[in-house]
Amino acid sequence: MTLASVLSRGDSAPSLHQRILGDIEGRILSGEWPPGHRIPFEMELAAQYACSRMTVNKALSQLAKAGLIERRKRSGSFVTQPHAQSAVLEIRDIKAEVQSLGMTYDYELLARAQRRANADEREQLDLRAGSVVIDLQCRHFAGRRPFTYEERLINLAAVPEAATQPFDKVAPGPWLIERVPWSAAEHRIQAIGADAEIANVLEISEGTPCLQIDRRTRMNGIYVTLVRLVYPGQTFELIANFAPMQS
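In the form predicted alone, give the structure of the chain above, and only that chain.
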């Protein structure tokens, strides 16, 4: 699915910096710009897109933060070399995770709301003022015990059909994967102690160690969803495969 096809289904056109971000990201992911390729200088991109260098800088900063490019002083920006040691996290179906443990899976929708994104959410999903999101809270079970707690925002400009999806029977993760092919994802993983809300949802004691995974996914420069998954620490482990770096 192309950016143009997504926009034709959305309510508004992308910002100029989103278009620059999507164009560069697409060339990198397609292999048109291989590792080591120098990205055009900010002045060149600003002239190409008839915009300010600040707009170009914002797009390049996001690409650098996502690990797709490396910015070097006085030399410019370059497509990053792949690092073999880095752990690549799959976007796995939680149902498949539970079933791989030999346990029965169940899903429960705790809350669903369609509302305007607040300032923090607009910043994280790169949305304009007034943008609308679907706000979901869900619980996934392994057997009779809660397996993970999910909080998710869906950008309706990217996935307008989510507005009519109740998500009462089908979890949002697999529903999105079937409809919106993501091109890039960012993960943030941290250990937390369960606060009162999380402890209640996961049926654990307050302060219990948990693993929290925050993930944003993009498609051609547009953020599709922002999700937070919280697992009780004693029931979940993160396994990453490593290989020696090639010179």
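Owing to the predicted nature of the structure, the values given are computational and were not obtained by experimental measurement. Definition used throughout: the rigid core is the maximal C-alpha set that superposes within 1.5 Å between two forms. Numbering follows the first chain given and starts at 1. What changes on going to the form predicted together with the DNA:
- Positional change of Ser75 between these two forms reaches 2 Å or more at the C-alpha, relative to the superposed core.
- Annotation for Ala46: C-alpha shift of 2 angstroms or more between these two forms, rigid core superposed.
- Positional change of Thr217 between these two forms stays under 2 Å at the C-alpha, relative to the superposed core.
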Second form
Number of protein chains: 2
Amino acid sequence: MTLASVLSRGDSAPSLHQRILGDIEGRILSGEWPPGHRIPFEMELAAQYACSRMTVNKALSQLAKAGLIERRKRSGSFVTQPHAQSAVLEIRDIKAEVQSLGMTYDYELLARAQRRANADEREQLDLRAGSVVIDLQCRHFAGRRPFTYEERLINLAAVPEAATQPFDKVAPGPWLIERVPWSAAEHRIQAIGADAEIANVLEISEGTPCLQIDRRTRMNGIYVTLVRLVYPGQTFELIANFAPMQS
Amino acid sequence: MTLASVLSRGDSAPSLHQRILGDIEGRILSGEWPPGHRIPFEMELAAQYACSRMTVNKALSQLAKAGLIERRKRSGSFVTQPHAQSAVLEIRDIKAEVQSLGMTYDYELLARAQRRANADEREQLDLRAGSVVIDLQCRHFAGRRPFTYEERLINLAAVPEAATQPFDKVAPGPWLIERVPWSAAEHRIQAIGADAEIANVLEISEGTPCLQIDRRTRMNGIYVTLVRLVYPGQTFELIANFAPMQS
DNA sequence: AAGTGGTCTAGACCACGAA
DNA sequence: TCGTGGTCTAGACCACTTC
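Could you please show the structure of the form predicted together with the DNA, as a counterpart to the form predicted alone just displayed?
Every component of the complex follows; first up is the chain already shown.
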């Protein structure tokens, strides 16, 4: 998957700056222009493509943002050295995840409580003493088998409506994402062995390797929710799509 | 981390289109403009900021690319519903990884072979029968303790110089990344239990949960290398940075 | 000092799609 | 039909940086 093909999703007539971008990207990816190579100046490219400098600039700016070239004033633009391998990891909605596997999705609420946050939780969610949270435990099924165990805290100060929501039919994830507009999240991914509780809930044996994803979601500067998702390791994989990037 | 702050890395004087972008992003993230809200037309914004339409267009185009707004001809631009939670996951160079933890890094080659690819490997790397690969096993240390076990195949047809490279001092990852310009990669992340071999190599007990990352790297249409990295689960975490995105 | 990229303008034409 | 966004132009000024 190339940058040019991402930007123009199979359209019939790519715009001029997209064609320029694609041409240059092709030469870089093919090795014709190796790292360190100076690509033509904006003026030169504008002349080659018989277009204005702004059109060339648009293409080169996108290449620079993608990390394929580096732009230096007075010197020109250069093909960069690839450094780190970065990957765009998609963590999707669990329901969509299951259905994309062609299995039926089911949701079950195991426990629901409203209580004061303890010290550890207050620190993680950046709450004051006495703050109240909703504490949920639930399971997601793919077909008949448990697919994910979810432990979730919701900051009631951030989402007061959660107090009256039973969460017995609708999972907290989709419910929140409808209600809380645009959020930023931090993820942590680990491999763990299933403890007795997880083994019981996911119907696997104790010690089975599991993928554990912790996510903390912020909105407008305050933390809204803290969630831990545990997937049986052998039945779940995270697929990350490419992306060469510079560090 | 906001889009605007990413684009202007703490610079003193953000450009006008960055300021426009930041203003609009702020209203969306704060909830002032909820999903579905129509944001002002380009002409209106141009008038508000007393600038040309192109400047506004630059800001709105970036917001659209980031998925915060959706642009519909004849109707205007609208704040999108957040759908999937996507995350930008960084998979860094192992040496950088270790050193960022403040520990000394060490590398050890366990085995090196040059041989024909078997059927499974040929399929994964899209090779013809009889294709030759370099097969490596190595360990990466953080301090005195093994940190990562690496199994790697290199497609000799793609990187002939690998035949004469002993890989006893330099790890194949950095070596390849210097030599192979710009690549695309596919990742798969799983939790596994350490088998006898992994347990022995990583000096952990059998069955210990581990994070296993498979990566297949392509360059110019052909597969260059296939690598499996195994990290002890409790000592390694993948950190993914935010990123709200629409599906 | 000179040439580069960064930014911006005040126009323009077009395709598309909602009215 | 007609206004919107998508694209492009032919200029312009500026800051920066290397020469």
